[in-house]
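Coming up is one lone chain in structure tokens, specifically the form predicted on its own.
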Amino acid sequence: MTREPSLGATTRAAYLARLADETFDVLVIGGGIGAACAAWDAALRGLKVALVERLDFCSGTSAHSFKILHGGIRYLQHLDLQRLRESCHERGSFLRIAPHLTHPLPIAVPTFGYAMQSRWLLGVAFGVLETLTLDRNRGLEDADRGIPAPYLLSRRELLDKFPGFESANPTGAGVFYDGQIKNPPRAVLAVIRAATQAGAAVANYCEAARLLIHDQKVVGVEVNDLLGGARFEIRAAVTINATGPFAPSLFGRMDKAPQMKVPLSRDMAIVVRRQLDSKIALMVQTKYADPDAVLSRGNRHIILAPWRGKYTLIGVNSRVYTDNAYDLVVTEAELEDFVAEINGAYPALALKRDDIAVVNAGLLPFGENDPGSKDLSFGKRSVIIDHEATDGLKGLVTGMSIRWTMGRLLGQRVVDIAERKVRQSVSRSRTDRTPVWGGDIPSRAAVEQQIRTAVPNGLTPEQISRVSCSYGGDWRSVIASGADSTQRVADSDYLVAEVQHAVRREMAATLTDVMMRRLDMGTGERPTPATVEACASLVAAELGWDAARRSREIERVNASYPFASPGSQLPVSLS
């Protein structure tokens, strides 16, 4: 893959001059997986485009998601065919353009009886949605990536794996496969490295302050530099707003902006220190009911997954969301309502509030509900707005995803808008068949095999796991980036080589940037004292952090803990 300048802090301020100095065909408000992929998409369409994002590229709702590529089964019980073929193309293209930081996940379904939820209809199920989605695997090159054929468990094979289950009587289950996302932010990254390879000027920590509109024409965006204090404009025949669930809250920052009122709903999911397996998730059923469903085999269900290789990730738990996207908090009220909730739906786990080591939270489009309702009513497709058609302001395209899921799909929409508006006519995508940064690769196994030949008896199996998956084919500007190769960041597995790379190589501008997002250090659980120490004194000597600087970092990454709100990711110096 051909190298591109890196995304390093001399590259930030080349980046700035080209923004101020420029003018684009399109300019993407927005950091996380929908804006990265237009931004993508509009590059490889040859237009000349240009990304701002108020805080760190992936910081919001796309790094807290709950990590999972749905394939649409759940969509078999409401009878929307098109949003199920929709679901599982966007999975198999995101393993197909990421190989590396995604992969298939089974998810064991357990059934009950002989009637709706029972063993043999779910297998009929099964028959359907394989009918419907026969094509799943097609133009993927490495058969491990693909989405097998699902199955049936004997009562036995289900309380093998889960025996917490047998006071429930189950007659077995049903398993079939979706994908999981092994690190949402460094997967919206590759997307935006992928971006700026095709031509593309990004910049984070740049916040979107003021419309620029003449004639009834948005014609730019005024924005702040949050790290450097400069404010300027940027120049663009067309404006995407893809900050997602912030898009309401963003125009109602802005004079002359449109108003927009979009249901919200707030998606949590948590991580717990304990693994059921290490192999299959498991979905249990809540006592909430699916009022969308055409064809219910009962109430809604969570899901428990693995994580990290010795946790369990759950969700989700969803509330209508009425406040400002910028104001989005946990509260412990919460967090106590959805351990009895889990509680409720296994009993066996006797899940206890201490066991929470990390909670992702964030905003979703939703359907029509009453604040308060339990049983909720969900968003069903990703919402799209040209304001020409409904503000008479030309040039604005809003998209905001239904989830992560669909975010390439978002992306190529309002790119087809966009591009319509500056070329009169709209060419293919190619960003549903081409690899991401770093994803150009035969197989994991392979770049497995080429890091532990050019480090021999150097790296841990568990470092050269997470250096392929992190970085895929990219990984020789990691282990090259200066460090000896095998030094690692006090009592932790990362790599001083891999701090020093976020910085210097990926924008990383803060110590959580660097620790929650480039490396993925917390999002198991609070990373010890002595690494979160180590990072910072890296991070500050790379940086030029004075002592004061950095123990606020320090205390920054700290308070990320259980939960990292949108308000506390703005830079240290501004706080």
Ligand SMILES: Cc1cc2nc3c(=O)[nH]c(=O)nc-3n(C[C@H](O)[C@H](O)[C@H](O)COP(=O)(O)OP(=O)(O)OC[C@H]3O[C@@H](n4cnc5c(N)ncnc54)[C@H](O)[C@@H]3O)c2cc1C
Given for the second form:
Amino acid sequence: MTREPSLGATTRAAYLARLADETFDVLVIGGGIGAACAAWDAALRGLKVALVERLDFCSGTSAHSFKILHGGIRYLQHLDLQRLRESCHERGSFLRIAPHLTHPLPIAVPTFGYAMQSRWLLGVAFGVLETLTLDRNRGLEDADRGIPAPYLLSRRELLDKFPGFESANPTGAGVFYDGQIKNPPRAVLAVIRAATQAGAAVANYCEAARLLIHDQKVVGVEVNDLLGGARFEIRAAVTINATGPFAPSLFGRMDKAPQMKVPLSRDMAIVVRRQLDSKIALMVQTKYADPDAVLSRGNRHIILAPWRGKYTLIGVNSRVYTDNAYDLVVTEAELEDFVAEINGAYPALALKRDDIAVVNAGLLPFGENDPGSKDLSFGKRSVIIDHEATDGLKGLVTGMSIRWTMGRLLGQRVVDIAERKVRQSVSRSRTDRTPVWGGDIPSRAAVEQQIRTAVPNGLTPEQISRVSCSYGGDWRSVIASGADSTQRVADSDYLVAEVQHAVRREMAATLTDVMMRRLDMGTGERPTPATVEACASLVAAELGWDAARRSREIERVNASYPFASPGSQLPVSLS
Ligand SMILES: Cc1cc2nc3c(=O)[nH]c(=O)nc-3n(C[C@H](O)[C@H](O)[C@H](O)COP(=O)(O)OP(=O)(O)OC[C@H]3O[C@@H](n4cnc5c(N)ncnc54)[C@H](O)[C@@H]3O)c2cc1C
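Output the structure of the form predicted together with this ligand; the preceding block shows the form predicted on its own.
The complete assembly is shown below, putting the previous chain first.
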């Protein structure tokens, strides 16, 4: 039987019909963390919401992040206490609302000598951090998920965890905690599903092609359905442009288009086939200086974080990006440079280009704020523009999230502006305390116990752990009790039921959607040909693909390694 991709019980076709027929209070363009949180926030406030994403949900920058939920310690050296407090609050929010998909991550910062990088000074900084973030675990019911106080490690303890680091001559280390997002695309999907549960109509592979403008007011957009080929209009009182680095391109060839000059940074993080310590990340210094630090510990830092058991995620490498946002590529020379930068900071690693399994890269805003500007904020903070105030264009708000961590707050703030336009009042956001889809659980351990009881001896501990993480409290919609639930995809630990669920309940429409985002199969290492073939057959059976389409989908997955460029995310019917 051929199916339509569906989200929950609603087919994509049914969502498209709603998008075309109804008039919405708020239309959100984009499907990254900023857009997802805006749609969810608006829907929870009782607004009638639509969301369209040009490619798959969370296939842009939000998928390729370094996966850290920043708690704000970095802003201590910039003496930016407001940002520190905001970041700490947002880290806590995601640990609370998405307990299945996030966890605390300890990060060791080596100490050196007796001056700016010394143990005593880091100890003082940790004391200040502790005082400023005393409320960091408020509302977290599962004590295991709380952010512990920072602490110091001796030189011996540090070197036991990170052998070979003695050549840098550390005196020890301090350990602080951030959060880690286990699977950003699933986290964004969990927010989008929560938005649909609150009434939002959503569709992936729906590109906003042109703003509809009447009397200097944006009244909606014309969209292209990149899967079905149809072109139709969506009408809304307020449109939120949450397309990240693509935000300026939405104005296309408009007469008197708003001038959005947002400088972009190309950030990169790599997955390498090495495991350092299995629990603690290491922060090391590179040769580049941090121009913004007020109390500088020295040069810029990169972090080597444990990732999915056998890998290490290393980032972030940034550079100014001035080319077309749609043409982002990472060159071999850039990879070689980054490897050299990492080896310069931790020579004993002796990392080689061939150790790189996956390259994550994306574009995000950076720059400086216009002094005194009211609704515009750049650079260290997310970009929020009310175009009525800046360009006299009513009904349009732009939001670009400076960090994944800040995506929820960005959503809240743009919806504050949108709601005021719709209702002339602003209600309270609830997204910092409402669980995302699957997040309403007592603890991960409790979910794992439920699965073990329901499917005795059927799943390995690794599978139980992954299922509890991916689906949280919704695991039953994937794993029914019985033998069928435990059947595996060839040459892999993943379950046939997970692949089918991705199409039937999570709107996966391409093989790449299934393997790179719904199942996280290909974000640590390239899956084997047998696994790709088996997955392709399963998805082909669900969606009724012929042999030619199935082959093209396989080629598209293979083209994602090591770097998935935006072009490789387009549905194969368009390529
Ligand atoms: C390598 C790297 C590491 C990072 N590490 C971290 C980290 O550790 N922690 C952290 O907090 N932040 C991190 N960030 C930053 C963070 O990822 C971004 O700030 C955040 O993901 C931006 O989200 P967004 O929703 O604004 O944009 P995006 O995720 O880019 O979403 C925009 C979406 O809009 C869609 N779109 C574009 N045009 C259209 C259209 N016409 N119609 C419909 N849809 C459209 C795109 O396809 C895209 O999916 C990192 C970024 C990178 C690149």
